[in-house]
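First, one chain by itself: the form predicted on its own, in structure tokens.
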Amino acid sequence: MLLRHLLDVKGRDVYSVRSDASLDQAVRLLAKWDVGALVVLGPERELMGILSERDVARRLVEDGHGALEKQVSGVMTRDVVTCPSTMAVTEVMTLMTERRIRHVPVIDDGCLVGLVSIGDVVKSRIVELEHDRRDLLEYVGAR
């Protein structure tokens, strides 16, 4: 399977923030949308890069209350990993264990079309192996 159809079935929505918000404003966002990620955007709407929950822990356990002052683009990941739609989900699922990141952004010509978690890929693994299943009963059943 391929992550766009992945994306046409789980939705396109990615929730972002802008890279001069607070880091109070961007907990504030993670926890309204019940996401363990957020893009994080320049001024051009441009993909600056992602903040997740592991990046505010750290930056809390180092700046302490104060980090909350902070803006976004210092606690940031700057380095994201990227992956088209035409990746195969088993790629993605490999990249994300080889690298350790549980968001991967997804970008067609330069253009962010979704964002996919590991909680989504494995999700649509599952399906996957267990529609084969289904096959391979029917098949054998049907000898």
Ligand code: AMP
Contents of the next structure:
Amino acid sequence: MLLRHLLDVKGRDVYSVRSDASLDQAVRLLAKWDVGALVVLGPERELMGILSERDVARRLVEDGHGALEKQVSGVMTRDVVTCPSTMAVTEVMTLMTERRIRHVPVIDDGCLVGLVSIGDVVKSRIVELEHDRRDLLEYVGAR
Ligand code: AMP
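How about the form predicted in complex with the named molecule, since we already have the form predicted on its own?
Starting with the chain above, the whole complex follows.
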């Protein structure tokens, strides 16, 4: 299965925050939307980075409560790993495992078209494997 098929089911909304927002505002958005990461956009809505709850936790440990006043741009990861919607879900799983990340923005022709989390990928694999299992049972007549 390709990522674009996963996005057809999951949807293409991407939760984002501006790079000049405070960490406090970003944490509130993570809580409001109940997600683990936000894509960080610049003034022209260009992709500038990604901010995960892990970045927030790390910064709170390093700087204490004052960290919440910091700008998102100073806390986010700038070197964003992305992938095209033509990538297979299994390839994204490998990418996430190797890079130790749980969120990957999907970019087609320079445009942000979605975001997949490790939860989306695992869910889609389970559905796919369950279909395969049913097909095999049907094939051997053991239903
Ligand atoms: P995560 O496991 O996705 O919550 O993030 C773990 C760390 O990797 C954090 O420092 C994130 O900012 C960073 N990170 C998450 N997703 C990406 C990504 N797609 N590209 C680069 N870094 C990322």
